[in-house]
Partner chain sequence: MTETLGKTDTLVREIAGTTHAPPPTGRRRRRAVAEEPGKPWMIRVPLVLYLLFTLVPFYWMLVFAVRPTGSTQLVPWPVSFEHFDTVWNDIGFGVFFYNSVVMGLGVLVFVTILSVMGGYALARFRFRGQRVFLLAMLCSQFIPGAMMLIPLFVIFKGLGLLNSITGLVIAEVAFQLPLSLILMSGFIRNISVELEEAAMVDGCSRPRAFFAVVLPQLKPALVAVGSFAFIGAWNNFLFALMFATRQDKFTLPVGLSYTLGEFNTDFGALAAGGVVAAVPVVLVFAVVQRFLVQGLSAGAVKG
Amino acid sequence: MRTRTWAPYALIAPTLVLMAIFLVYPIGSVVYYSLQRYNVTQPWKNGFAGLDNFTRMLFDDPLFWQSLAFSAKWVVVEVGLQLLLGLVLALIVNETFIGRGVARALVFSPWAVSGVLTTGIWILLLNPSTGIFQVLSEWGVGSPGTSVLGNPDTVFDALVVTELWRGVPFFAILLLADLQSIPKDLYEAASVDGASRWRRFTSVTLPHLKDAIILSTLLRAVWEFNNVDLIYTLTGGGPANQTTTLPLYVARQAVDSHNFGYGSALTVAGFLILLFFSIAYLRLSKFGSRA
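Which structure does this chain take on its own in the form predicted on its own, if you write just that chain?
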């Protein structure tokens, strides 16, 4: 009896050990260092700080609030546009037409490109001397030497377009998979009842896509909030910290300034924000419910 009782725990023990090593320990380390003064360039000041890092973050660091506000704006705009365009593409490639396989491959191809390669492509396209705007200026459209990444009025729009190219296929893939699981009988019954194409979309398609939309938007919101590679490579958080996200600010503090204590406090704040948002979003959206 004892062997049968302990057998299940013995079988899951390796997984629990790996989770403790790669998940629990890193989280615990970040929480520990968030309560410390730990700057490798000023070792004589290192030691227990209590909540000093969090007090500084909330009351004495305007760049924290600026980066948090930009992160929220970035997530809302990106996820909203990616969902809308991804849904449109999924509906298009779900139809039957000649060359549908090629169209699907073209739609999904940006998702297969790595983040660093994506930014490399767009750096070349947005280069003020050799990029697309230079070509347009030679055709009489715009002025030569236009730098959309260096202009505070256009840098956000340029980043949004760049990330849309990479992020829209994510929604298209997930929503297309769910579209193909909808029974055709429902559409036939709706057509017999005289439902218009729009009514079939709102009454049949969207209700069946509800959980897929909720899950994909939540995952993408978390990924976009933690986006570092694209913004760091294209703008470095500039101009004038205008495109600095919270994770990018963490990287500056921990990696560039070697202030691991304050960087850990910023990380804990970001983790708590995402945790609260995820729980609230799943509850308010009634994920898993058909109501």
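Show the same protein again, this time as the form predicted together with the partner chain rather than the form predicted on its own.
Here you get just the chain by itself.
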């Protein structure tokens, strides 16, 4: 089967063309723009800027650091909680019980409605006049008119819970898929040896899941870092830029300020941070090494 032939090149050609035009070329232009003064509203000032955009970003822009810090906090909290809840959920729906198929379809379903739709649903649930907190207060729980999205103290928690709602199913699906590939004899052998339920979990299940956990947390961390739609539509980055992530800041520079040069420099920074983070993460977690 492994003869020299043109066939594989013909098969990947369409993919290569698409990736070249819509991934490689844009990356190149982002790097190029990042070294330019490029503002659509002030075309007479455009031109080569050297590293000006980057020095401004590093030394003269508190919002860059603030959005980066928020991104980091967002990723750590979200991925940590999603991993924990997703693992528990996957273990639950991996058990045998009546109605398991229906239960799976139901608890996984928020994954299908991600994005703006999630925002819409949660705005309805959280709105102060007819949302769940209003109804609860009528039942005597909490105070009426609670506005979690308008309150700077609670807006982060509201964002986190909303993102968990659609993010936990993703983890659970991936981990469930991996749970199902664990050979059954391993559990039987462990049982025969008298291993307790907890012991079987820590000695059989967890080591088997290790690489899937490392990989899914990495992918999820990258996606959560880059996530825009939920935060954009739920808070718009507010109040007072409190929930502005780095990609949101980029979008604002590009769309509102038309500052393509500076926006591109922020993009390059984000990409480099993700790249270094990913390499370091894979190395530190000893991905692929057999336990």
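Numbering follows the first chain given and starts at 1. Rigid core here is just the name for the largest C-alpha set that superposes within 1.5 Å across the two forms. A quick note: this is a predicted structure, and the numbers were derived from the prediction, not measured.
Visitor: With both forms fitted on the core, check whether the Cα of residue 272 differs by 2 Å or more between these two forms.
Guide: No; residue 272 is a residue whose C-alpha shifts by less than 2 Å between these two forms when the cores are overlaid.
Visitor: By how many angstrom is the CA atom of residue 10 displaced between these two forms after fitting on the core?
Guide: Core-aligned C-alpha shift comes out at 6.5 Å.
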